[in-house]
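Only one chain comes next, encoded as structure tokens, the form predicted on its own.
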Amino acid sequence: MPLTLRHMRESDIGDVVHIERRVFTNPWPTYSFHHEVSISNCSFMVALVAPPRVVPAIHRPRWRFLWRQRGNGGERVVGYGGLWVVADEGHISSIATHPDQRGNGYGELLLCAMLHQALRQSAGYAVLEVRRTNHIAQALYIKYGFAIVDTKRGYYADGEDGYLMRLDLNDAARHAITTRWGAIRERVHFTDAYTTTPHPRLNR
């Protein structure tokens, strides 16, 4: 399936709110999307779409199958991703991709291409915050160099801790964020429009 990486857009808000609900326990509201993706001057939100495709609606009166297309443009984001560019900051907000195409190594796919912007909009550290119980994405963390520096007391909605993770974007790490991003490109088929564009708001 060739799949795209793009900068998001107002018209996948309403798919990535619906990955987001699927996936957060706390999910982030409509509003702040169309905040990001649409004000916002240090915000380089990532989109990863598929391809259209055609599905079946059953049509409940006759019971009969018919097809329709769906999405933006027929396009269906499968994952995206959220990244704060402010001063020497690189902050990754948020990270998610559909439930039903976990396991195809989007996640890391989506996180590496934020740190390789960073990188490109001359970031000297990237953090983010993930929660005390999610091992699985801490460990994807940590394979790209983060460490804990902090914990976050009750800082989710539910009361749960968070740690605080930190990569310096120093030329080890830049060389391994290239190195990974290569071998990534190997081994998922996609076309990028994200790191190789500028934002086409900010024009950077």
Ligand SMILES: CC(C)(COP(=O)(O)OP(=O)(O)OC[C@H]1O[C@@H](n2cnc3c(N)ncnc32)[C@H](O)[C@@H]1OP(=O)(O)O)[C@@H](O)C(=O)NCCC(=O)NCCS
Second form
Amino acid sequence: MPLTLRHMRESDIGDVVHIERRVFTNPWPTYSFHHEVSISNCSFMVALVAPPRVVPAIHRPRWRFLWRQRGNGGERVVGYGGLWVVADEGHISSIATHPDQRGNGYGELLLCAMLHQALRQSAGYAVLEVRRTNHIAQALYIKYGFAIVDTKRGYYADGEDGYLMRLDLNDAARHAITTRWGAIRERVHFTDAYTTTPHPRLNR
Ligand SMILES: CC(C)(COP(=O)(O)OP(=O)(O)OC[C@H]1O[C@@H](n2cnc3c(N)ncnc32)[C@H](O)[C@@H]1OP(=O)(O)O)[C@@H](O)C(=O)NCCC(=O)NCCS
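Could you switch over to the form predicted together with the named molecule, since the one displayed so far is the form predicted on its own?
Everything in the complex follows now, all chains and molecules, and the chain you saw is the first one.
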């Protein structure tokens, strides 16, 4: 399935919130995504989208009507992520793939794309928070060289501890990210309009 990686749009937010509510205990509210996409001056939200479903001709008018209403032309978000770049810090604020699309390499693609973007924006290091029990996400971050640098007691609303993880974006990390990005591009068929084009609003 040919995918597109691009800056998140307002029209993606319906799908994004749907995934968010399925996968997180304390999901971000819709207005947070609106803020990140349309107001923030440091946010580089990313969406990985699949093309519209192929539907039998007889059902097409109905689907076209629905797609017009949603304003997304039928594209479906399969994963997304959030990156803030403030001064020389790249902060991974969010990352998730659709529960039906796990294990396809999309989570890694999104993380690597955001690290690529952080480098592009001249960040010197990347940080993120992750639940103590979220071993799957931790495995992904460790694969990219993130290390636990602090424990935030009761960081999450339900009282669970969070780990602060950090990756220095030095020459070795830059090389590793570039190499991994190349390997992902060979493995997953997608068009990249996220790391190759400036942010549509911030123009950088
Ligand atoms: C974390 C998440 C984004 C990974 O997405 P994914 O598309 O399934 O991941 P990928 O297929 O790209 O796998 C990338 C790496 O993640 C880790 N991983 C993925 N699934 C795993 C599993 N079931 N067990 C252990 N590690 C796993 C591995 O390191 C894997 O690399 P490998 O294939 O070389 O072993 C996804 O599980 C998710 O959306 N989780 C819910 C939201 C969440 O917890 N976000 C993180 C908040 S801090």
